[in-house]
Each structure stands twice: as C-alpha cells, then as structure tokens.
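One chain comes next, on its own, written out as structure tokens in the form predicted on its own.
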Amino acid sequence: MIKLLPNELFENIPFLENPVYEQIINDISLKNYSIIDDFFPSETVFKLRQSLLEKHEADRFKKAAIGNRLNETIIKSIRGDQILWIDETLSNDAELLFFDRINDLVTYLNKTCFMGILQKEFHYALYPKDTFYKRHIDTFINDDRRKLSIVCYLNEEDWKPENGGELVLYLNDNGIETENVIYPFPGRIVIFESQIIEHEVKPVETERLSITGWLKTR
C-alpha cells in the first residue's frame, strides 16, 4: 500500500507538482490501482508499437510461461501470449522514451512515498487471436519483490471494445468481490499493487499489443 506523507513535509518542493503522478499515488492509496489515459503521447505509442511489431516479425518473441524466470512452465490453458524482455541498456530510441518516463515516475514515487523501488523489469507482450491469460496474481512464493504492476497498451488508434483482450481486476470491497473491466486503448497505462490484486486478460479477437512490467523493491 502506498502511504501518503504529511503535506507539511513537502512544502516548497517543486517536484510534487506533477498532477499525473499525484493522481497515480492517490488512486493506489485509495483503491490499489490507477488508470491513466494518454500517459504516453500518441507519437511514442506509435514508435513503441512499430518496435514491437518489427521485433516480432524478426521472430524474437517466445511463448510466455507461468512462474518466474527460475521456475518457468509454459501452459497454454493458462496463458497464450508471446513476450520479449526489454533490456534498458540496449534500448532503441522508442524504448528510451518509454524508460525515461518510467524512470521519472519511479524517482517521484521514491521521493514522495519512500517506496524503495530499486529495480524494474519490462517486456513486450503480443496476444494472438483467441489467446488469454487466466486469473492470477503477480507475485511468487519464492520472490515477493514485485511492488507495482504496470501495463501500457500499444494497440492501433482505432481499437474497439469488441476486439476483446480486456484486463479484469478483481477487487475486494468490504468483503464483496467486484470486477473492474479495463479496455486496452492505446496510450492507456494501468498500475496496480502486485501483491494484492488478482487479474486476468480476457480472450482476444484482434491481436493485442502492450508493454508489461513490474517495479520491484529489494
């Protein structure tokens, strides 16, 4: 859980004046997730989408597995996406734009909320038609460092709800489970607490593109 600190601790500190980051902090503090449209400008989304498609065309993606990298198992009945991990140190121009924005957010979170985020990991994700990812949570028995999960959608500008691939967050409201259905519109980013919120990706009717990753503590 993100904890807000007393306002008087931050008087006259200019880096607090980012309204988008403040919305993310407030959202997660209140409900454990945040949805921000146009977190990345359309030009950046276009460049990232082209980067993903070019690397997929070059056959660099692999079928995604369940479990972490120490204990991976490919089970098509649970998830069907294809992924490619992104190495920030080898990033192309589009990926640098992505990491510049994410790193700025991480710095802000660490300064304002003392979150202690020290690592991050991100990958491209492509869901072919008729694939999905069953309900799950983003932490592991042997690794609980993931603090915040982040999904950035790279779909085409004319993406429609009937294309499928919705992200469903399963929430607990005073002991009653509710579902929040989120459509993967381009430029939209979803951030949620990795250790709290179970979620799934509904079956895809049209190829679905994104960058998915995690901000991690020690």
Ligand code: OGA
Second form
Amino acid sequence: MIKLLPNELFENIPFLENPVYEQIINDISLKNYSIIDDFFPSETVFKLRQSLLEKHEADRFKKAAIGNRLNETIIKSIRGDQILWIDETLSNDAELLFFDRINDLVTYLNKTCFMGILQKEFHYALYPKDTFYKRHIDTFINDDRRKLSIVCYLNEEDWKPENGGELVLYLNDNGIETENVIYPFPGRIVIFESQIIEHEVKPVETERLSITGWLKTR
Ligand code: OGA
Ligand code: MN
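Could you please show the structure of the form predicted in complex with the ligand, as a counterpart to the form predicted on its own just displayed?
The complete assembly is shown below, putting the previous chain first.
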C-alpha cells in the first residue's frame, strides 16, 4: 500500500528546473522574446479550436478595438480581428487545460525571476480572410501594467506559410532594425516584452485562430 508523505518532507526536495520555462526565461533576457513550438499538445489545441469556433458560431465575438476602455475606437484600417475575452472563472474543459499550463508558467516565472505577475487577461482572436493588425506595441499610454504578451496559435494542423497572417517582430539589433517573421503554426506560442517589441500581423489569406493575452503587474 502506498503511503503519502506528509507535506513537510517535500520542502527539502530541491526545486526541479523546467527546461521549457528555462528556455523562455533565457530567450526573453537575451532578446526580449521567445518562440516555443508544441507548448500546447495537439489534443489541447484541437479542444481550444473547437471552443473558439463554437463561441464564434454563437456570435459572441466582437470587432476588436484600439486602446483600452477609456479610448475605444474601432479602426478597421488598423486591425480587423474579432475577439472574445475569456473569463477564467467560467472556463470550459479546454480553457481549464489552457489556464493550467499558463498558471504553471506564471508560478515558475514568479518563483525563479521575481516577475511579480499578479494579473492576466486572455482573449480568443479570429482574423477573417484579408484582415491584419498593423504595426503596434501592446501597452497603453495610460496603463503600463502589461509586462509579457503571449500569443497561442490554434490553426489547423495543415496550416501553410501561404495562408499568410505571419507575426512580424521588429527587433533592434544595436540600432539596426531587423524583422523576425513567425508563422502561426498550431501549438506554437510566442512570448514577448509588451513594452518593448513592436509587431504586426500580416494580411491573412485563410481564417486565422489564436488566443492572445498579457501577464500583468499591479
Ligand atoms: C495582438 C497581436 C499577434 C498575433 O493581439 O495584440 O499583436 O500573432 N497579436 O496574433
Ligand atoms: Mn499586439
């Protein structure tokens, strides 16, 4: 018969490093962003994609706005995606899998890098054909609590570069601007410093699905 150890005994077991989270931390400290393929397993991506499509089908998405609630103007010439905010307290099975993984990452970041992440916000996003999101930065003039942006792609397994919708990060290499073009392959996540990295979503040829969110300090 298996006997469970009392909690005190666990406190002496050394903290186990998580190689994926360590890579994220290293990447961000070196270059302000990190790309991880297969951060979410394909079954989770499948469930999240179904969840997104069901909610979209039920007409629950809204045209995305620019700026926060103090400054809400829909400007189609800047961004054309439709979004739905996710309420973690009302999570369905797919969203529970999503938040389990994200919360685990947040705990790790707070424990190992004292990031002080106290809040988070995530929304589904759907880019219909021919939409885009022009070059921008993810922080607002009147609110700089967003520290890390996270984009999680939920596209079909056979997503091809020709489908468009590349995420372009504009990077500053010793005063010289370089671009990093990232394809929105399913299971992939991109994490970057919200206050530093300018970025853009190129025009989409085939409906593009994702969850985007921010880890915030108070
Ligand atoms: C955003 C954004 C990038 C992407 O929603 O602010 O920049 O790849 N998204 O979807
Ligand atoms: Mn953005």
